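The chain that follows stands alone, in the form predicted alone, written as structure tokens.
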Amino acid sequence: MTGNIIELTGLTRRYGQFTAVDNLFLTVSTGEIFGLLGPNGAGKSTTILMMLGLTEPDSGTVRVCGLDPTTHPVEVKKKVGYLPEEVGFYDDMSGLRNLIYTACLNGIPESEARIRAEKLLERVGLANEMHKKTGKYSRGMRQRLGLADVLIKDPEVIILDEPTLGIDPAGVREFLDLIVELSREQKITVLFSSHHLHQVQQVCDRVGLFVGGRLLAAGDVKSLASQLFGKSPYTIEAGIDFPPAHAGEAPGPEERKQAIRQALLNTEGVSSVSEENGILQIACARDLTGEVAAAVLGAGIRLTSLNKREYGLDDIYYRYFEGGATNE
């Protein structure tokens, strides 16, 4: 399948009063891995259920693989694999055992069931552990093999909700490099929900905001900042120095920053030159540093440091979620 794979059109779900997602419009793409990122609360679990067709919207539609998981939930499933936060397995089964008895919940014969259970098993780094019982298996082992549970059917599409909850950082990072690692080569389509800014801007293509039930914004990184932070979306940090000042000469110290505020200032994609405590805040609408040493170095003004910053989702999310989102 080409295209949008799923759509979701004015969907809105509400508990009693509580209006949990609000009027949400969203699309992704195939192949794509998009991050649904906002605090505990903020209407992503509510849209994952709709997706999956274990909730009903209130108003709006659904679309997923072409299908609206409301009248088609069965059709839907045989599509989705979905791993929640908790990961439920039967303990006193091994993990081979667990997978191939889910495989045969899907109609697959279990002769192929074997097969696929212990590829996928290796694939996630559970060969040496695949005839363990569960019950005995550490919390980013579950994790894994909730990971191979989700991916027996072959499903064109994958959710992930909170997955990393509770595995140590090593964990973490061999988890998320396996996602794009099975995004990039088998061209699934990843839905990742998740509170962890880092986690999600370093393996998603696009993320999408979400606080009260509604989606602030959707777009990767770099044009999210551009919408926030307007033609500023890199700033450079210039540390200066001066030279020991010879009896009577000028211009002096106040007079050369000034100087350099003022070339930075004309210097093309540049729109503000702040200075404390020696260090020059630069903000520019593209990354601008061998311009600004340039300018620095020309001015007679020793350059101690240099360094380029660029917004990323922790800055983004401050100002959305904390700081107010208006475009400077």
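In this text, rigid core is short for the largest set of C-alphas that superpose within 1.5 Å between two forms. Numbering follows the first chain given and starts at 1. Keep in mind it's a predicted model, so treat the numbers as computed, not measured. First, how it differs from the form predicted together with the partner chain.
- Comparing the forms between the two forms, the C-alpha position of L54 differs by less than 2 angstroms, with the core used for superposition.
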Contents of the next structure:
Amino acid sequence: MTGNIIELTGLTRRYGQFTAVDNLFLTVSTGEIFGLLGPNGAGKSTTILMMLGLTEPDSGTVRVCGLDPTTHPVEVKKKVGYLPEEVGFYDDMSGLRNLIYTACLNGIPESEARIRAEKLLERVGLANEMHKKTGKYSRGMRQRLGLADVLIKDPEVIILDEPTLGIDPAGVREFLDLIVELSREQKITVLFSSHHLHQVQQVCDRVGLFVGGRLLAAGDVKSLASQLFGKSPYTIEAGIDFPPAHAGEAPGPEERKQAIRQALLNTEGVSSVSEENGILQIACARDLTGEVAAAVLGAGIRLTSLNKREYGLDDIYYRYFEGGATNE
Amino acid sequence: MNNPAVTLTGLNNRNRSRAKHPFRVIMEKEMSDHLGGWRFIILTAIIALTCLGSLYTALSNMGQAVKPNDPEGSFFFLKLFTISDGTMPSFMVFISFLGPLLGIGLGFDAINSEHNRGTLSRILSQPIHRDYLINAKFVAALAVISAMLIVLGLTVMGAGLVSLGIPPTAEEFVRMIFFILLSIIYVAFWLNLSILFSVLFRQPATAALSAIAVWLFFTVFYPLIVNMILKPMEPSAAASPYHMVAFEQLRLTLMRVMPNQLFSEATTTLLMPSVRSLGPLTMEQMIGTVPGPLPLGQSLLLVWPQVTGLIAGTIISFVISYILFMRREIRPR
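Taking the form predicted alone as the starting point, write out the structure of the form predicted together with the partner chain.
Full assembly next; the chain just shown is listed first.
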């Protein structure tokens, strides 16, 4: 685990007015499994294409295995295996022939290519289907063949772009296990792009969160949560209701709502309070469930429900990808 | 349990001298795709059948074709390629008509089908230069076409030899070889044009239609347009010869934009040695000429501009598709 095998500095790529990748800094160290997590259209694929020299950055530099893929694409592609999002094979050739073809393109003599291809097909569990035409392969089989195709050149880095798309859950599990196993066995650095956070959580040593062409945060899942939510990793949801107010007595519900919000905000450790449909959302640094309950009841408000939530990648995901960043 | 890690690192110390160059790998794959595909079989069948037809008409009309005092009398064998009885075009005409179809047929889906199958990004992420793919595809298709045309040409010669019983002279043989080479260049032009369309258009059907549209435009509409433009400019019968020659030159220049015009001029000169000029000749120039065939060297000199034009057209469309392909961003599907 020495040094960085992938280094992106200030990488920018624009398509007309649209900036797909915006001043991206990213390093991946040798031997780790790095997850690039982001919604569709976040610029993950564009970043990957730039790492392979298949598209040129507008500014910034890419270094993969110490080489610049824009000027030395062939050297980089010798060391980097890439599994595209929707991998295609020559349908009228068998899986084995497809692999041998790739191996020959990598300068491996045909006799050795065959030995390697057979070994790898066995490894990815396609030993019985190797002579079948790839046109008849199922989606999961194609992905496994794709993995074998990437590994046949004996790469230092493999880049997998949404490799689990369209595989059934059992297949995904198997596929991910295979990736982890192979990576550990052969000391291959893996860059894994996905929008499925659970899969990323399952296999990756480190995760980079990618939204709108920017890297929001990078690190392991735990440090990611603290990076993103800093002072408030807990959210407490409190359902509130107001007992029917007697005429002339006490302030109306709106004022009382304001009062309880203010009271909660004054509590130590609470960073923000919001209210929607009678549910208070209280973001806080510690577990303040008891204090919140006491404060609500103390204000003479009926407490209908109380729920404590801890942040996982799930929340990161929803907060940043789907709802956009609220609660700021 | 096999451990691939051990095996793979063991193979790292392989002897690389036996490995094939990636360019050759792609070329061989493309060639075997062409040769094994239905498309090539159908195209070959069409061309072989028309060949047989024209050979049959040529052979059955050989008797009438030979006249006493014919300046081309010594080029009896070449008539196999050029004569017809009016019902069926000659071999030469067939090639000029079907050659484009052959070129378009083998090139129209060169790049876009790779893209649609999702293999383009996979192949280009292998350690090869991007131009290997497009160059290898061109060379492979050209090799297949050359092999086919050479086989056809030699078959026609052989059939003629058997049925006529007269062997071709050395000069006739060389002229026929040049004719085949010329056909290959002509088909290469259409092949490159269709590869260009395959880079331009995502859908193979669009690319094929565009290439066929260009072909139809040149064979059918372009001559009509040229005639329409020239009709009002036609000099009267009383015009000076200078005017007439200038008009004829203009007409030829306009016609020579068409690749098929270049091809037919060049093949006519090669296969009919008595053709001594492709432009207008004045009576003054004709005076004192002995009717007789041109030597091979002179015929070749005569068609040199036509051949150069065809090669230039081929190179231009190749360069355009090359530049477009090299600058394109390779996205998976």
